[in-house]
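This document opens with one chain alone, in structure tokens, the form predicted on its own.
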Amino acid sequence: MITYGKFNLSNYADCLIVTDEKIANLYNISGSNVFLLPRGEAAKTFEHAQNLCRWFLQQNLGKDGKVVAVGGGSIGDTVGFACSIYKRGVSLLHVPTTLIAQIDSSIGGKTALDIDDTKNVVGSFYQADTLIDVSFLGTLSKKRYFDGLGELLKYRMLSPTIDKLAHSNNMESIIKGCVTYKDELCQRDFTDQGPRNVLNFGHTIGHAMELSLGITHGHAVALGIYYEIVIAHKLGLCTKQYVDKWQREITNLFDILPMNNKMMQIMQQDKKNKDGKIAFILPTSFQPVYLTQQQIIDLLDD
């Protein structure tokens, strides 16, 4: 269930709350029922998921208890994974505090951990509730806000309705548009076997750039889109005008960084791949396009 409203900490005094140190300090979240994870991608490890499950046990969390994850996408991923395996599943409420988490990662039930240089290679599908409080966005830095705009680009390119909303500058309406779009897809295809694949647009190259360059997720997704639409054009899936339009949008928001060989190695481990070929979700097609590493290099260098 997805709801919109004001997050009131006192309503969750009987729940276990997981967040990070910065969020805890900003919103005065403290007490014996609060567990702090590292900030950002560093939280998404087996070690932190195990420590969280051990804390659940120490707190006597039962099957009838509830966990509240307050934070960005990394908090949601790690807490979601821990909740999905602890006692084979305990109730979870996501309270996303970043734009990316509000429009994307807190919706749809995906959980994920990273291993070495491979992002989201371990995970599960687990249903959770989400409470979206738009006022959290008021504490975001400019960098974090722009990070969300990178993920928003994906939704704008997938949905003319969301693109129109984006020009209204009404962030609450934009968020609701993205959430509605993603939730409808996820209800049709919860385990990502068909229509939901479209949400991976920009993420094959994006995840590789995020890990190899250490840039933020939204910046990386925007760059993934920047390069993946070039591939789409070379394959005849979209026009040069389409490429030019969206590349202008991206360059207005982010610095364009070059690809490198390490990214190619990371893409070889992408979970969407089949038969040794790298999978892309490209414009005009809901189905993955599979290319070899050499084909990708040839298309981008051509």
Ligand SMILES: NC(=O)c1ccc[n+]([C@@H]2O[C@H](COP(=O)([O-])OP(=O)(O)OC[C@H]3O[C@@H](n4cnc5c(N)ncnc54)[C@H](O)[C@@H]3O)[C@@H](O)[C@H]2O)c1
The other form holds:
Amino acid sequence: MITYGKFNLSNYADCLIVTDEKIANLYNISGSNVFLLPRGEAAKTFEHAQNLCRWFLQQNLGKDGKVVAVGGGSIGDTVGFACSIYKRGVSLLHVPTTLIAQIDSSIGGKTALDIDDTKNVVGSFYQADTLIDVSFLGTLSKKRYFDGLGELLKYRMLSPTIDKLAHSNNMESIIKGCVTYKDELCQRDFTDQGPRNVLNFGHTIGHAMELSLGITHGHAVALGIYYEIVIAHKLGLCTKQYVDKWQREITNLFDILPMNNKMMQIMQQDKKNKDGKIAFILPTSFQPVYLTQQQIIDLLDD
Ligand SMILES: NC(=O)c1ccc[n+]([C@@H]2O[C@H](COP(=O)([O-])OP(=O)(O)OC[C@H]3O[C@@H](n4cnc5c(N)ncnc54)[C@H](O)[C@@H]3O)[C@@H](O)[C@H]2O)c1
Ligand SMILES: [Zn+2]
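Return the structure block for the form predicted together with the named molecule; the form predicted on its own was the one displayed.
Time for the whole complex; same chain goes first.
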């Protein structure tokens, strides 16, 4: 269930709460029922998921217990994974605190860990509840906020309704628009076999950018979109005007960084690939398109 409202810590005294040090300090989250994971992507390892499960056990968390994950997508992905395997599943409430987590990662039940250089290679589908409290966004750094705008670009290009909402500057209704859009897709296709694929738009090149350049997720997705629409245009899937319009929007928000060689190796590992070809979700059909490395190089070559 997805609800909107104020997160009030005292309502969760009988739950186990997982967050990170920064959020704990900012929002006075402390007590013997609180566990701190490292900040950001560093949390998404087997080691930290195991530490968390060990703590669940020490706290005598039973099948009927409840865990609350307060944080960004990294906290949500790690806690979601631990909750999905601990005693084969304990109930979880996501309380997303970043814009990316509120519009995207806390919805749809995907959990994930990284192995070395490969992002999200381990994971599960595990349904959780979500409580969205937009007041958390007030303490985000400008960089983190813009990062959320990167993921929002994806929704704006997928849904004219969300694009219209994005011009209203009413963040609460923009978030609700994205959540409703994603939730509807995930209800139809929880395990990502078909309709849900569209949410991977911008993410083939995006994930490779994120890992090879060490940039944040939303920035990387925006750059992924920047280059993937060029491929779409060269394949005759969208007009030059479409490319120009969205590339202008992206350039206004982010530094445009060049593609590099390492990205091709990373893209070759993408979960969506088939028969050794790299999968892209391209506008305006948003159907998967499979390309070889050489085709990608040729299409992006001016
Ligand atoms: N499971 C999914 O469906 C899904 C979807 C999108 C992204 N993701 C994953 O989410 C991760 C990115 O998540 P993210 O962008 O939310 O960042 P994050 O969770 O990696 O890091 C957030 C950083 O911002 C800080 N922070 C969080 N909330 C704050 C607040 N309210 N005020 C001040 N600081 C705050 C945290 O302490 C941390 O340092 C990536 O690993 C990505 O792969 C998962
Ligand atoms: Zn994303």
